[in-house]
Amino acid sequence: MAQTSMIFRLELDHKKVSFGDVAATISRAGGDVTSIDVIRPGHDASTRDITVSLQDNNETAVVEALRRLDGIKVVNVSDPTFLVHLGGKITVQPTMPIKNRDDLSKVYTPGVAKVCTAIAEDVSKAYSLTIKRNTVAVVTDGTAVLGLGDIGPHAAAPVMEGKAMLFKQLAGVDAFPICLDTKDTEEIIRTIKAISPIFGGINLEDIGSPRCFEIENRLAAELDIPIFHDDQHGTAVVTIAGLINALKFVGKRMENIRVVVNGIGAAGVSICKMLLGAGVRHLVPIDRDGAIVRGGTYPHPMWQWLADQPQVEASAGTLKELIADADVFIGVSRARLLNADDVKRMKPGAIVFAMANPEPEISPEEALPHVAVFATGRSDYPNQINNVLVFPGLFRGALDCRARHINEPMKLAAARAIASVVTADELNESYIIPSIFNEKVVASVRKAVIEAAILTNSARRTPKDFR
């Protein structure tokens, strides 16, 4: 059951009701009192903030029960999640104070003119003399926000702000949310290109498929800074990282396994490409209408690319038919597509990554008795496949070596780096992927990405710690 907490501000008439009555009423309505703060004490009346833990978001039932209680006035109901978003979650801070006229003349006019001239004469100096060296744009059109869909650019902003917070806290990268009020592919590309001079990298986020493919491909071809669509590649990198360790645990090799991937959208396509790059020789991509088969013809360019790959199986069929004898199931689709009988037909030592959010393709309770390793995209189960493990360290590395782009070897290096953080002693069925708060993750990913960028000639500089 989903659990959340709410804060209820109540006025109590002590002649009519006791706090025991309030607590009992909340309990009967399905809530648990976790803390009490007295706002205004009094002999005859008082005002208190009651924090209540709720199951399955039954806020309405608790409010109605309290309002029916004689002697209680419900003044306000606050969601603590909303409180942390008040006024936004990020700010812009100067790196030095302006205390006097001399300071002002250096950071602004007239002193700034000589810096502008230096950059005009050599554009590469923008990396050393402006924020470009450490700044990423987190760009969305709000059309494919995880679990919410097409909610628009205004409603998508809290997600982008949260991502900017993670960039800064985990990797020291200054990221800024850019929410575009357009769904036009050409306008999005044109706008990102127009704002790109101040950014060292572009993180595309929550842009719907199939437009996201063209937007990323065009920007990567037309700009000389890293472009990374996190919904595609971030998910793929962590999936591969988890799979590397899951295979170690069950004693199988990448080149010998048969992998079924369900949901061939933005994330699914990228996962399939990375699986092939990692050495998978038996791949079964499946979407709503069934398997994408080798030799088939498809209107979707990325589906056609998959159909042209020799590692993709030629057998048509549905998910329930083709999951039989699979070693690995990876789902980035929708809830409740599989049951226990389906995963029982997988090979011994089965690995299931059911990553549909908020509800996976098969519940852990159904799958766990029949599989060796189970992972989801949720934080309330072990083995969470979370993009936060990727993008901070990946962009930290790309910025530090001034990468021209983020290529497949850099992504595969990031996946292997994440996997390597879990030691042989730590590896078990419930721990195939490190915590997002593991301090080794960003450093390991950064190092691996820089090494791969240097080897593939994507890097324009070699950081001091690599010389």
Ligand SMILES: O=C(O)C[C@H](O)C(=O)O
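What I would like now is the form predicted in complex with the named molecule, since the data block earlier showed the form predicted on its own; can you produce it?
What follows is just the one chain, with no partners and no other molecules.
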């Protein structure tokens, strides 16, 4: 069951009702009082903010129960999640104050002109004399936002702002949310190319498949800064990291496991490719019409690529049929597609990564009793397998060594680095993947990415700590 919390502002008439009555009413309606703030104290009446933890968004039941109580006025109901979004989540800060005319003439006209001229004469100076060395554009068209689908560029913004916050807090990267009002592949490519001069890298986000593949490939070929579709590669990297450790925990090997991947979109395609690269020999890719089978013919070029791989199984079927006898289930599809009976039919030592956001393919309550390792993409359950473990450190590394692109060895190095943060004695069923608050994650990913970039000639600069 999903837990949320809400703040109820109440006016209490003390002659008619006590706080005990309020707490008991909230509890009967399915809520738990977690904190109380007295906004206006008083002998006869008071105003209080009551924070209530709720199961499954049953706020209406609580409000109705409170309204039926004599002596209570419900002034306002607010959702703390909305409150943290008020006014947006990021801002732009100058690196120094402009204190006097002298400062002004340096940072702005006339002084700035000679810096512009220097860059015009040698464009590589943009890295040392502008923000380019530290900036990433987080670009979306709003077509595949989490598992919510095509909700448009305005509605996508809170996710993009969230990614920008994480870039900054975790890795010091200045990321800008860019939400494009177009779904046209050529227009998206043209626009990103046109805005690219100020950016050191491009993080594509929540762009639906199959358009995302062409957009990424074309930009990587036509621009000389790293282009990274987070939903494809960030997800694949963190999934491989989680799988390396989950397999250690259950004592199985990549070569011997049968893996079902459900949802062969942006994330699913990249996960399948990385699984094959990591040595998986029994792969069952499934989308909404059933399995993508070896030898089949598909209009989607990436599905056709999968159908041509020898490790992909040839048997057709639905998710419910094909999950039987799987060692590993990886879901990057939609909410609530599986139940306890489905995961019960997996092999002993089953590993389930139900990574659809915000709601996984199966809830932990249903899956946990029947599987050895369970993970989701969410921060409120153990084992959060989410691309946030990847993009901050990966771009930190790519920017620091001015990587031309982000290649397979850099991604694999990032996956191994994340997995290695969990030591052998720490590894257990609820700790296969480190927390994003573990400071070692970004540092380890950065280091591994830079080493791989130098070895593969993607790096244009060797950072000081590598010299």
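So that the term is clear: the rigid core is the largest set of C-alpha atoms that superpose within 1.5 Å between two forms. Computed from a prediction, not measured in an experiment: that's the story for all the values here. Residue numbers count along the first chain shown, from 1.
- A movement of the C-alpha atom of E366 reaching 2 angstroms or beyond is seen between these two forms when the two forms are aligned on their rigid core.
- Relative to the superposed core, G393 undergoes a C-alpha shift smaller than 2 Å between these two forms.
- In the core-superposed comparison between these two forms, the C-alpha atom of A375 has shifted by at least 2 angstroms.
- Core-superposed comparison between these two forms: M346 shows a Cα shift of 5.3 Å.
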